[in-house]
Every structure is written in C-alpha cells, then in structure tokens.
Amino acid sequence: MSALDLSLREQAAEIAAGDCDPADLLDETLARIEQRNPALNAVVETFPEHSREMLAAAPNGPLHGVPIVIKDEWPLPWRAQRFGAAELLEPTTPGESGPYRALRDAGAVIVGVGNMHELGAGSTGNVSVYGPARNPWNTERCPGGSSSGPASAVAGRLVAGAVGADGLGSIRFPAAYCGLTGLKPTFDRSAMDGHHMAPVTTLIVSGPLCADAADCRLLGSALHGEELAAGDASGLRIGVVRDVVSEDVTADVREACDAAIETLRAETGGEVQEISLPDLELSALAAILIINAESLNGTTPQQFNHLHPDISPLNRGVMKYRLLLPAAAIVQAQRVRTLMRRRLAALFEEVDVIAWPTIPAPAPPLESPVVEIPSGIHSADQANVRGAALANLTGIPAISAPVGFSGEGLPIALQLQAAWGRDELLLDAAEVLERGNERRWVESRPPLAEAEPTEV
C-alpha cells in the first residue's frame, strides 16, 4: 500500500519512525493530485517549491512532513486567498494566516489550496470561479460547501487531511456529502488569524476534515493550539429533537441516523432522551442575518455598483441585499442568539450531546442542487441550514460523522453537538460510534479512491 493511502496519524507515525520519507510522500501527493484532481477539481493550485521549502524547514511536530490541503479562505505567505470568487470587495494579500502558522508549527506541509463555493455562500460547492468541485462518490453530485475542495480532496485520497472553515455548516455539509468526519470547533478556539472576517465574525471557525475522528483529533489539535485529549464517553446522555431537523428528511437518512444513535447509546451504555428545542427555525434565520451583516464590514455602497461580471448572479444579488438589512432585524437576531444560548445551557445540564442528521438528503446533482424531502422539493441550501446554523449562532462545537449510504450509494451523516468547549467529547463520541459499526463507514472509499496508487 502507498503511504498516501494511510490515515493522517499513520502517515505521521511512519514518518516519525523513519519508515516513510516525507520528501517521497510529498512527491507522491503531487503526482496523485495531478492524476486524480482533473476528475474532482478539488485542488485549485499547487506550489511544489513552496511545499518543499515548508518540508525543509518543518519542525519535528506531531504532523511532521504530512501533506495537507487548505481551503481558499486564508492567505499563505506566497498566495492571497480568493474565496472561490472572481474578485473580492476588499483586496487581499499574501500573509501568514493563523491556520498556516498552526500547520507550519506542527510540521505539516501545505501541498495545495482547496476549491470552495464562491464567497463561502453556499452549502453545495457547485459555484466557484474555478468551476465546481466534484464529489468523489459520484462526480456529477455536489461535494458540499463551502469547504468543497478540502472535502473532495480527502475523500478522493489526494491527502489524508484538510483544513476547512465553518460559518453556517461549511465543514459539516461537505463532510456529510463526501463521507468524512468534520469538526466545527467551539467558537474562537481554533486558529482564525488572517481570515478577512476574523476581526468581526462571531460565527466562523476553522476546523479539520479527515476520514475519521482520530485524524480529526490530530489535525484539530494543531488548529486549536492544544491537544484535544481522548476521554471517556461512557454513560453518554443523548438528546434527540423530534422536529424538522430529524423528521423532514429522506427515509434513508432517518433510518441510518436512528440506527447510529442506537449504536452510540448501546456502545456507551448511555441513554436517549427526547428533548424540546423550540425556535430552531428562528435560530437559522438569526444566524443568516448576523453573518450577512458581518459580511458588510469595511464595504461601501459604491463597491456594490462595480462588482466583477464573473461573480455569479445569485451572489451579486445577495451582496446587494445585505445593504437592505434593517438594523432592527440584526438586534432581534442577537436576542434570538441570547435566547438559544440560555436554552442550550439548561439543556446541556440534562444531556451531553444533541443528535440529528447533518443533512436531510444525500448529495444532490451539481446541475440542479435541490433535494426532495417529505415537505417537498427545496434548494439544498434552504434544507441544510436548518440543522447546522444553531452551532454557529451559539458558538457550540459540532461534528459530522458518516453513518451509512443511501440507495444510490451516497454518504449519510449524523451530527452531534455539545456544550461550549466540549470539542473533545464530540471526538470521543464519534470514535465510539466508529467502533460500534466496526469502522464500516469511515473505511469505505469511493471507487475513484480505490484506483491503483501513483508510483514515484
């Protein structure tokens, strides 16, 4: 087996033991990107010389010599971020972003930049100045967004780990669509310096996308700047909300997620409680209002009259719509945030995690990103945000873990959410879930990723 087909932690261990030459691994990674990426459009730029320079200077950290893809949302010393867009309202410049420094200090090698949904404004990944990223399980399907390229790169085994960003679900959606594990950390716990919204955002976080929870723990520790130590999830109290987020989903999704919740209960010796969490719809609306208001930082009406013609019509409209947001609506959104934080604080006295499907339906077609669920046909964006926005609005951590496949062979995922600062518990629970299903889902690979490894 090629070292590139090993897990993130196995790559790191083999390099540390001297059983794998990191220079060879880097060359193999670049060769595989060249081989597989045309079918995926997951990686929009590589820079072999800069990657080799990173490797030459890499300290003996926990990720020494391990290749990583980073989302097109942070600057690198040799490249400015583009956000998957033809142009940004504010100019960007190369620089040492927080995620870059975290990876560098852990000894990792940034091997490429991952594609993303244009301006981060979508859950599907089907719109980008680079062209759409594609799902390795079916390249005519959406890989999820906005961290579309990082997820596609890991699922296609171009790399074993990637850094994404999550403002309204943008790590969890692509993790779910591509059959990966994705952690949305507690707000302000992971590296964010250099992100153009870092000074103003109250929702966006960086986070890991990997094949399984242990790899997310390793990469997430680098991004957090501290070890996400393994703990004990015994006696886990699991809260289940019987609302649209768990009921208005496809039959395949409901069946897989219900089975996963039961597996988690049985493996931890815990219990499942039905809980009430009113106003979930309001929490999604509040998060959308806040992130749109925060996106106005530093912009002027004049800038919106000179948008680049290659920015998609939808985003052109959304950007101008932000100017019409009434201040009273933002104030109300902040009140909803306070209300939901108080409710969650009380709820997490009764349960340890909240569980519901990450996505209501598997990955839709790139050409028509709509889903059919019991309530009707909806855009994927409209349906997805209902179950994802709460974690961003309130700042709590959340994780998406693969739990099955649809009848069409597309991944299905369960989302777990925990109290503020309990990122480690979510990783513990995800690892228990993996053991309970004998790692069936985390070790499944799309046909594209089962191709013969590249020789160097």
Contents of the next structure:
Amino acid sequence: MSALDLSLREQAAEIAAGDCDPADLLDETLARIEQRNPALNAVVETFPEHSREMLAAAPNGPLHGVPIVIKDEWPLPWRAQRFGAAELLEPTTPGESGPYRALRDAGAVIVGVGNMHELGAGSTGNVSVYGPARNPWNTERCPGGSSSGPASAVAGRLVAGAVGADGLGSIRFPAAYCGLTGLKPTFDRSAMDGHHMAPVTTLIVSGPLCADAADCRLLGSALHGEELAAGDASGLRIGVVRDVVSEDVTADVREACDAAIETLRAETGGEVQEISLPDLELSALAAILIINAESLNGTTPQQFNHLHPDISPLNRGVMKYRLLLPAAAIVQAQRVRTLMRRRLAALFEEVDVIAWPTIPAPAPPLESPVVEIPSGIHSADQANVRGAALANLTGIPAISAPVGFSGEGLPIALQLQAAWGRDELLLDAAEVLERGNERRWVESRPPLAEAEPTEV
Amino acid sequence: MSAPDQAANFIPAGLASLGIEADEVELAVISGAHQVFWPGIQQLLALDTRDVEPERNPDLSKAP
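Return the structure block for the form predicted together with its partner chain; the form predicted on its own was the one displayed.
To see the whole picture, the full complex is given below, headed by that same chain.
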C-alpha cells in the first residue's frame, strides 16, 4: 500500500522511523491530487515549490513531513486567503497565520489549499468561487460546508489530514457528510491568528478533519499548541435531549445515532440520561445573529454598493440584509448566549457529554441542497444549524464521528459536546465509539478512494 | 398587514436609509431571508430574559 493511504499518525511514524521518504510522499500526494482532484474539486491550489521549501526547513516535530491541506480561510506566506469568494470587503494579503505557524512548527507540509463554501456562509459547500467541492461518497452530493474542500480531500484520500474552521458547524457538517471525524475545539483554544475575523469573532475556531479520532488528536495537538493527551472515558455519563435536534431527523439517522449512543454507553460502562435543554432553536438563531453582526467587522454601508459581481447573488443579498438586523435582537442574542452557557454549566455537572446527530439527514444533492425530515422539506442550512450552533454560541467543544450509512450509502454522524476545555474527553469518547463498532465506519472508504499504489 | 407586505416596505426603506442599492435578485434574496429569520427574531425579542444576569466580558473558553 502507498504511504498515501496510511493514517496521518502512521505517515508520521513511518517518516520518523525512516521507513518513508517525506519527499517521495510529497510527490505522491501531488500526483494523487492531480489524479483525483478533477472529480472532487477539493483542492483549489497547490504550490509544489513552497511545499518543498516547507519540507526542506521542517523541524522534527510530531507531523514531520506529513502533507496537510488547509482551508482557504487563512493566509499563507505566499498566498492570501480568498474565503471561497471572488473578493472580500477588506483586501487580504499573504502572511503567516496561526494555523500556518502551528503546522510549520510541527514539521507538517502544507500541500494545498482546500475549497470552501463562499464566505463561509453555508453548511453544504455547493457555492464557491472555485465551483463546488464534491463529496467522494457520491460526487453529485454536497460535501458539507463550509470546510468543504478539506473534508473532500481527506475522504478522497488526497491527504490524511486537513485544517478547517468552524463558526456555526463548518467542521462538523463536512465531517459528517464525508464520513470523517471533525473536532470543533473549545473557543480560543486552537490557532486562529491571521484569520480576517480573528480580532472580532466570538464563534469561529480552527480544527482538524481526519479519518478518525486518533488522527484528529495528532493534528489537533498541533493546532492547540499542546498535546491533547489520551485519557479514560470509562463511566461516561451521556446526556440525550428529546428535541428537534434528535427527533426531527431521518429514520436512518435516528437509528444509527441511537445505536451509536448505546454502543458508547456499553463500551464505557456508562449511563444515558435524558436531559432538558430548552430554547435550542432560539440559541441557533442567536448564534446566527451574532456571527452576522460580527461579520460586518468595521465595514461601512457604502462598501456594499461595490460588491464584486462574481459574489453569488445569494451572498450579496445576505450581506446587505445583515445591515437590517435589529440591534435589540443582537443584544437579546447575547442574553440567550449567557442563558445557554449557564444551563450548560449546570448540565455538565450531571453529564460528561451531550449526544445528538450532527446532521438531521445525509448529504443532499449539490443541485438542490434540501433535506426531507419529519417536519417537512427544508434547506439543509436551516435544518443543520439547529444542532450545531450551540457549541459555537457557548464556546464548548464538539466532535462529529461517523456512525453509519444511509440506505443510499451516505455517511451518518453523531455529535458529542462536552464542557469547556474537555476537548480531550471528546477524542477519548470518539475512540471508544470507534472500537465499539470495530472501526467499521472510520475505515470505510468511498470507491474512488480505495487504497491503490500510486506511481510517481 | 401580512409579513410579506411588511417586508416589502421594511426592506427597501431600510436599505434606502443606509444608502444601499440592491438589484431585483438581491431584493428577492433579502426578502426570503427576512421571511425565514423574522418570526424567530420576534420570538427572540419576546423571550423574557429579565432574570438573566448579563455576563460581562465573558471568557468563552471557560464555563460562566
């Protein structure tokens, strides 16, 4: 098997042991991107000379020589981020971002920039100035957004790990749609410098997208700037909420997630408790209002009269609508944030994790990103955000782990959320879940990504 | 006045007051977004949060 098809940690271990030449691995990765990317549009730019320079200067860190894709959301020293759009309201410039430095200092090699949903404003990935990224499980389906390219790249095995960003679920949605594991860290715990929203955001974080939790632990440790040590999830107290986030989902999703929760309980020798968490839908709206207000970020109304014509009409309209949001609602959204933070703090005295489906329905078609769930047909964005926004609103960490497939062969995922700073516990729990289902979901690969030798 | 009628007045007036131009497609998007979000915004505004002590300068990386 090509080293390309190893896990992230196996690639790192083989390089460290001298069993894999990182220069060969880089060449193989570039060749595979050339071979597979036309079907996926996951990677929007490669820069072999810069990647080789990174490798030549790479320290012997935990990711020495390992190729990584980074979302088009941070600048690199040789490239300004485009945020999946024709133009941002404020110009961006090349530079050293926090995630770049974190990867460089860990010895990783940035091999390409991942596609993303335009302006980060969507859970599907079907809108981008580069054209949509595609889901390796079915290239006519959405890969999830906004970290669409990073997820598609890892699921298509162009690379074993990628860096995404999550402001309202943007790591967890694509992880779920593409059958990966994605960690949304505790707010402010992972590298964010250089992101054009970093000075103002109270929701967005960087995080890893990988095949499984152990790889997320390795890449996440680099982004966190500290080791996310493995611990013990035994006796796990799992909270479940009987609300739209767990009940207004497809039958496939509900069945797979219920089974996964039971597996997690059994494997940890823990317990499942039904808990109450009112106002979940209002908390999602609160997060939407806050992120939209923060996105204004010092812009003036006049700037909105000169939007680039290649920004999608949808986003041009949404950007202008932001200016009409009532200030009273933004203030009230902050009150709801406080309310939910206090409720969660109390709940996390009773349970260790809160579990519900990451997504209410599997990946919808790229051409029509709507989902049919018990309450009716909704845009995927509207349905998805209900279960994701709480973690961003309150700052808690969350992880999405694959737990099955729909009847159409599309991935299904369970989300676990924990108290502030307990990112490690989420990784521990996800690893227990993987073992409990004999790693069948984390080791499943779409047909186009079946392991194969790659000639260089 | 129905919600769409209210939006038909509120949106052009709001944009005009800020000096923002919008073409027909953008106006349709804004109207659609308004119809999606406005009921929730009204619900949010009606939520009684008088007992919620504000969190001053919250550190979102930690419990309140």
